[in-house]
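Presented below, as structure tokens, is a lone chain in the form predicted on its own.
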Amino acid sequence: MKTSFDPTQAAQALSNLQNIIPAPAEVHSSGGIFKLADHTPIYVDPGSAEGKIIGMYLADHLKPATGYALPVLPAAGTLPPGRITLTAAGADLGLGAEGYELVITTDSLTLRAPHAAGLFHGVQTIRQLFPAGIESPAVQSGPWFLPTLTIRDYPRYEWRGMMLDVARHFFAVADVEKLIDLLAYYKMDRLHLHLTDDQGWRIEIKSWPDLARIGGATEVGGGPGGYYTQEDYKEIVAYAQSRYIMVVPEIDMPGHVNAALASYPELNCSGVAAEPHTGIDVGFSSLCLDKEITYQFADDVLGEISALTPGPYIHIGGDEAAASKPDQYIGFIQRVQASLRSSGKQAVGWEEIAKAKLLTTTIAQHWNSDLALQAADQGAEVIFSPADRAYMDMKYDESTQLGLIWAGYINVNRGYTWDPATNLNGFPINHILGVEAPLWSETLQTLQDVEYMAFPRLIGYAEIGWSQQTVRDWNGYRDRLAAHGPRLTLMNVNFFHSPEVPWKE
């Protein structure tokens, strides 16, 4: 079935191709169009449960705007023209765990990937190749067409993530799940949840129930706080897994622990429970590192979190522990990372953990010093989250109502125009695991606040993590980002309309 050539539609299709974010590694356009019809079948590999789920995901995301109930069928025999095929058959293993190849002709669309994650990422590219109206929650008139092309695509870095601070202000399960969908749309694959801090403890620990009951009752400013039950947490983890995103939980220790100290007197050296803390100052709290109960507490908490978390990574914080004695801090970090390793998990910590002797499996997170160099010298991999480039809680400019300024203003340009390979002078590039954009929540109370500070900056961090440096430049990115304004609007994202970007209506 040949699609009739329409020059206007072909031009629009080419424009959509030029606006993909993150930018693909290789793109070759052939100038035609493939039209989606109300009977277009989606074929998947027979017997592949993941393939069928991804096919249904694509069909479900195309249905609201098109009104088409596209059938998802097992591939068998000679397939008819006018089809969509999602398959691992014949895929290039060189594309890796998350890469894919997309071939669109006038009468077929074939998405190949050696692994399911690659198929899922390729589906996000397909969504972006349609006109922006494909993201509408209501039926639109169409027509629905795609450019003919070949795309070969794979990520630059394994770790492409966002950190959400739910400790200083709490965000509901549904809020986190919406954020997960947006991360998936831009091919991010990690969600780091900062679950505990001085102001709040946000995860139920059955062996220490007062952590959530007492420690979870407050937040910055004195609001009611909240916490995730273990069932809530498992729901978030499962939802993220269905989008090929790994949840990395953080239990920040031995500092940033006032919520724990307010919950259990025995964790304090004085034996007296701390008062709840609703301010935003840091560096004043510490577990009592002289007491064996502290290490039992750490083992119990990390043991329960590990059992709930299928991914290999548990973040132990380790930052801004000014109230802990240096030698005791080092001993604590070494003991905790070893305990995690013995239970089959890898410790992740902010770069201060490099003061201790690290296991080669431990991962450090660079944010504000050159301690990441010490981590790499010990054989550790490093996640790059430079505060002056990647902290999304920094104000865009002096007029921004939300956010802080201690690391400086981070407009969209500044957030995009840096390269992890050259960010930290002298850092060995073979120790860069990837990129993560943290969003601390001192000033953020609602999902709309989160969206405003994260978008559009998070889209740039997604491209830094995925796209090859050779295909990145500010001018091209700015124009591509402008075309995503209508998509974000249709997805009901409260994004900052940066004056640096010529937004399209």
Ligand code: IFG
The other form holds:
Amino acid sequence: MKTSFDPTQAAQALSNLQNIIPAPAEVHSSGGIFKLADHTPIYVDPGSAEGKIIGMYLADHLKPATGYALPVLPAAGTLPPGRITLTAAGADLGLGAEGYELVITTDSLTLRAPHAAGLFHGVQTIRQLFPAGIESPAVQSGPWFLPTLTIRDYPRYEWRGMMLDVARHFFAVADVEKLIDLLAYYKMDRLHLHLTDDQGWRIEIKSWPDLARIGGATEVGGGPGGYYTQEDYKEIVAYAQSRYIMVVPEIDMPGHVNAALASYPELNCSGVAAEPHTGIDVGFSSLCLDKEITYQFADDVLGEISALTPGPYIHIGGDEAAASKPDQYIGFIQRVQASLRSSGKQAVGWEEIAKAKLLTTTIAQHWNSDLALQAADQGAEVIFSPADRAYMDMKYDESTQLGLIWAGYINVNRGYTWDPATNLNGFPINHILGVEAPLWSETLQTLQDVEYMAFPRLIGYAEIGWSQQTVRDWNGYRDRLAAHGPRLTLMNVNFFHSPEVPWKE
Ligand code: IFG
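Switch from the form predicted on its own to the form predicted in complex with this ligand and print that structure.
First the chain shown before, then all remaining chains and molecules of the complex.
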């Protein structure tokens, strides 16, 4: 049956194309439409387990709103018109580890990528090419069509992440997994979990059981806190992996350790356990760097967290160690990064670690000084998290109830209108590993609080990490972001309706 060409459908299809975030690298539209039908097959490469999983993921995200069958089948023999194909066959290796090519004609949709992560990112683009109603959990009236086009897309930076502080306040596995789904929707690929701090130790360590039992028993404000068992942590890691997101765990040392000092008297120079801390001041605690047991503790903890973490990166914190003696701080950082490398991991640390002699495999995270320059001078790669641009715990403006203001207000515009390549004067751009937006939780207690501070600003950081600087401008982004309001609502995200954005209904 010849589908009649409806110019309004083509116009609607094009408007979705213009609202993709992060903005794709190369887009060519040809003005036609591809109509999804009830039994449109989703073909995947025969024998590719990952291809099948991604095909099922696509089907699972299109079925609720369309009510269509959308069978996922191995591609074999001649394929019928009116099909979707996800394949590595014939993919351009130049697209790299995460790139993809999407070709939509009037009778087929072909998503090609040399690696599974690219297919997965291409699926997010397909989701955004449908009207917002595609994200509805209930069947919507169709028709469901896509614009005919070619998209070639690949990320600017390989590190595109968010940090969630689960130490000041604790968040359940399910909350973290909802965040992971949202990170995936915007093509982010790193989730840095800030697991330990003065107010809480949030990860079970079997060789030091009181860390979670005692150190996880409270939080800022004195609430019940909580912690992840090692099974919980493995569940989070596996869930993230299934969304092509790497979990980067942080054990913050030698400062920010009051929860550990409250759990084990022997970790204190005094031999007496510290009192639990439920306030929000920083920089007052340090491991006792005079004692050998401290280094045993660090090795045991990092050994266990490394064994639970498939990714190569382990974050050792290193920030605000005012209570540690400078020479002992340097010795500690150097010792810990070396022991991590001996277990095949790369250390990541806040930029203060640049005071030590870094291994070339060690990564520094820029947040509020020019120590990142010293890290780069030593050959380290640097993740950009400038506090005055990317700290999502900063209030949007004077009216924001949640959050802090020590790094200044960060509204949606300020969070978006910067470029890592020009953020630090004289920083060598070939040492920029990517972007990460930290969300510290001193003032956040629920997932709704987290969503309110993270959205919509996180969407801007996702674009800074993925899109070329040449395709980014505030006016264009603002209007594209406006079209994501209905999508965020349908995905049940408690986002801040910033007055800067002309939100669509
Ligand atoms: N700085 C501290 C965080 C947190 C933050 C709140 C870093 C690296 C202030 N360290 O940012 O623990 O308290 O905005």
